[in-house]
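Given next, in structure tokens, is a single chain: the form predicted on its own.
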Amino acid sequence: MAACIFCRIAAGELGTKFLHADADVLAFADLQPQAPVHVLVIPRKHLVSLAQSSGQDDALLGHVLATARSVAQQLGVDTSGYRVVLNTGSDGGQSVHHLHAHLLAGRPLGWPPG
């Protein structure tokens, strides 16, 4: 997946500063933040989207969410509140075709989101 920007980030090619890094998951600030806190949480494994994951990926998907929770705690937004979003497919707003969760916080977030 040499053309995938998130695979390149996971491979360490772009010098991205990580808020969290382990063997399976990375978290880093979004370059185009939509909230005062906007962090992307990605699996190192290339998964196109939630829709294209399988039961074999369930533990990894849970780890993505657990990492979002941990980063929210690390950044001190866990008590004020935050949103975790997984966009899936073009109609769902997915623009990078590597599964990623958006952690958004730092201001009141309206509903509906889009």
The other form holds:
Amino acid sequence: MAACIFCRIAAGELGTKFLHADADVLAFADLQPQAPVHVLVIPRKHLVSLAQSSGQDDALLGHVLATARSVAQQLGVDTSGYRVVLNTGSDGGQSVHHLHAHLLAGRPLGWPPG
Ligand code: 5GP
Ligand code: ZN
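Which structure goes with the form predicted in complex with guanosine-5'-monophosphate (5GP), now that we have seen the form predicted on its own?
Everything in the complex follows now, all chains and molecules, and the chain you saw is the first one.
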């Protein structure tokens, strides 16, 4: 059994409902939503973070971003707007060490982040 919670989700061990699933990328609702729409988009491959990815992962990273765009369309927030965030490393506030993009929408989002 994988120790990484997102690898476990990707393996289907937690019965997670996926908003998007393909051979390489998954999208599912965040457990503690910070906005009316809060979706996580992850590669199935265990990449620790954006900082610890490499050029070999560029197509996969593009796929993660394109999936965020597609899920935003699917959820009808592409016109109102949204934010895609990759918290990276300690100062970036990353708490789960399996690369993930947050898709946040459904309310005006403040800037700068805390
Ligand atoms: P980070 O702080 O690493 O950028 O974001 C991690 C996110 O993963 C947090 O928003 C947190 O709520 C979410 N999260 C942590 N564990 C789980 C889980 O088991 N299931 C889901 N759906 N989200 C999780
Ligand atoms: Zn993982």
